[in-house]
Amino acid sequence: MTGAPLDRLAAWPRLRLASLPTRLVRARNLRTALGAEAPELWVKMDSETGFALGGNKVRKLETELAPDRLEGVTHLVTAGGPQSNHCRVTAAAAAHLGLGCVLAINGEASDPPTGNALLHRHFGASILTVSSRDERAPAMAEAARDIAAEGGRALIVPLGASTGLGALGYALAVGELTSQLADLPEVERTWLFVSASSCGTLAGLLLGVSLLERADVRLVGVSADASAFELRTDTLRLAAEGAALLGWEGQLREGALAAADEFVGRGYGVPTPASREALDLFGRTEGIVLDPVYTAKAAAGMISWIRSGNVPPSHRVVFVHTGGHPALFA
């Protein structure tokens, strides 16, 4: 990475948590299963970022929890659902740093807790149960006030670490992926498929593609819950925030971004026939574990786009595997 904004990105303060670079693996068997017209398929294994069972949240928390932001902090406070991957990694980061952690969770975990809900407790987090998503932000603010009243200081980590700052972690990931793709034969276009919800990962990818002027890359964010309009709006906003942090005044490659919401089904965390098929295909053809909330639906979107011919056979597809497999055991 060269140039002033890229140099600033490369030098950005980070809490080193992830095992990087993550692998880029060829999915030959999956390609065969999808038919003769399927393009070359690869999987970027960000499920293997390592810390606290890995996933995409690790990269985002590296920049959110940079050492300069933790001065005087005694607690991390964040929010999510009972099976939140973000809460899992935040709780683990707090334990690693010797900090307290409070999680505002909308909805009750099973009894006994399983999957990520079990890991939230395993990492020592205190759980505040609220009844709806709308109550999470007020609960976080109240927890921070309570901590301050007791002489501590809380750092509130926004939902999913999906901020302009968190997005820098995935802008950096584009540089990593670019280096890996440079070792492969050239193709006209590379398509990146990724799960999207709070949009920090997708925004970081868009920012990285724009900074590196990758005109040959197309991004497809496959929704786990939100509408395509919301995905696109939030992604552009967060990418612009990340660009502002770097002092970059260039143009985001909006034309490289597509958002797909037709694979959500009946709602967040509710499997669909297509997501079940995708989860099964990845498992039995490549030995890759997806999760039922995010990556299985993103994989279903990728498979549908390939089968429908939206991706020409001469192009390349990279599935950005964002992890989340503890939800399989919920």
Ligand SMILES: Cc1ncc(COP(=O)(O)O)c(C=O)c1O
Contents of the next structure:
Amino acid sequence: MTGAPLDRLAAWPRLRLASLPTRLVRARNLRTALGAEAPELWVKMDSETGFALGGNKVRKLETELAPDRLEGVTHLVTAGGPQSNHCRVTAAAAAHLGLGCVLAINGEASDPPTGNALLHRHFGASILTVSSRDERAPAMAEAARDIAAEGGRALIVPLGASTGLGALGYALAVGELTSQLADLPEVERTWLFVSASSCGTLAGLLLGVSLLERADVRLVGVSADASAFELRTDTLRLAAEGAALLGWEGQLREGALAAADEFVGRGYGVPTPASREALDLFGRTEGIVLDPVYTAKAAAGMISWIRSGNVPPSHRVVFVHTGGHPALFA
Ligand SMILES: Cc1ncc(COP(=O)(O)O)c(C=O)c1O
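Output the structure of the form predicted in complex with this ligand; the preceding block shows the form predicted on its own.
Time for the whole complex; same chain goes first.
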């Protein structure tokens, strides 16, 4: 990566939380299991970003919680579902920074709490239970007002840390991945498959890919819940916000982006036959643990695209593993 926006990206202020670079692992057995026409397959192990059991949220919070944004802050306030990975990592970051943490959670955790719900409490967060997704934003605003009334100051971290700023964490990941791929023989095209929901990850990848001058890359975001239209719209908006922060006025590579919503099945967190198969296949062929909510559906999407011949055997596929392991134990 060269040029002024890339230099600004490389120098962007970050809270160092992640163990980087994450591994890029060749998935030979999985490729064999997918048939003779399957392309070369790799897994970018962002499940191993390390902090608080890892996953994609760690990279987004590195930029979202940059030291200059934390001046005077006494609490982090954020929101999510009872099994939110984002709430887990935010609560752990607050603990690490010596700050308080309030989580607006829509829905009750199981009793006793398991998986991420257990970890939200383990990291000492205060839980505000609300009854719907729509009530989360007002609950966060109210928590921030209460904190201010007691002389503190809250930093509200938007859902999933999916902001232009959070996306910069994933634009940086493209640079990391590019240098890992540079050690491999050249191929005509590289495909990235990744789970998408609040779209900060996909937006950051799109921005990072757009900043690369020549590589031929296709980026496929596989939805965990939202429609393909929402994924595309949110991804382009967040990538543009990230580009504006960098002062980059180039064109986002919209043509490189595909959004797939046909692997959601009956809804968020509800397994499908294809997501169960993907979870099993990754485990049995590679010893790689997927999660049932996000990465198993994204992997189901990748497997389906490969089996249906959408990715020619001469291309290379990288599955970006975004983590989410605690949900397996929920
Ligand atoms: C494990 C995991 N993978 C993927 C995603 C999707 O990432 P994003 O919200 O940036 O689209 C999330 C968060 O929602 C997640 O927790």
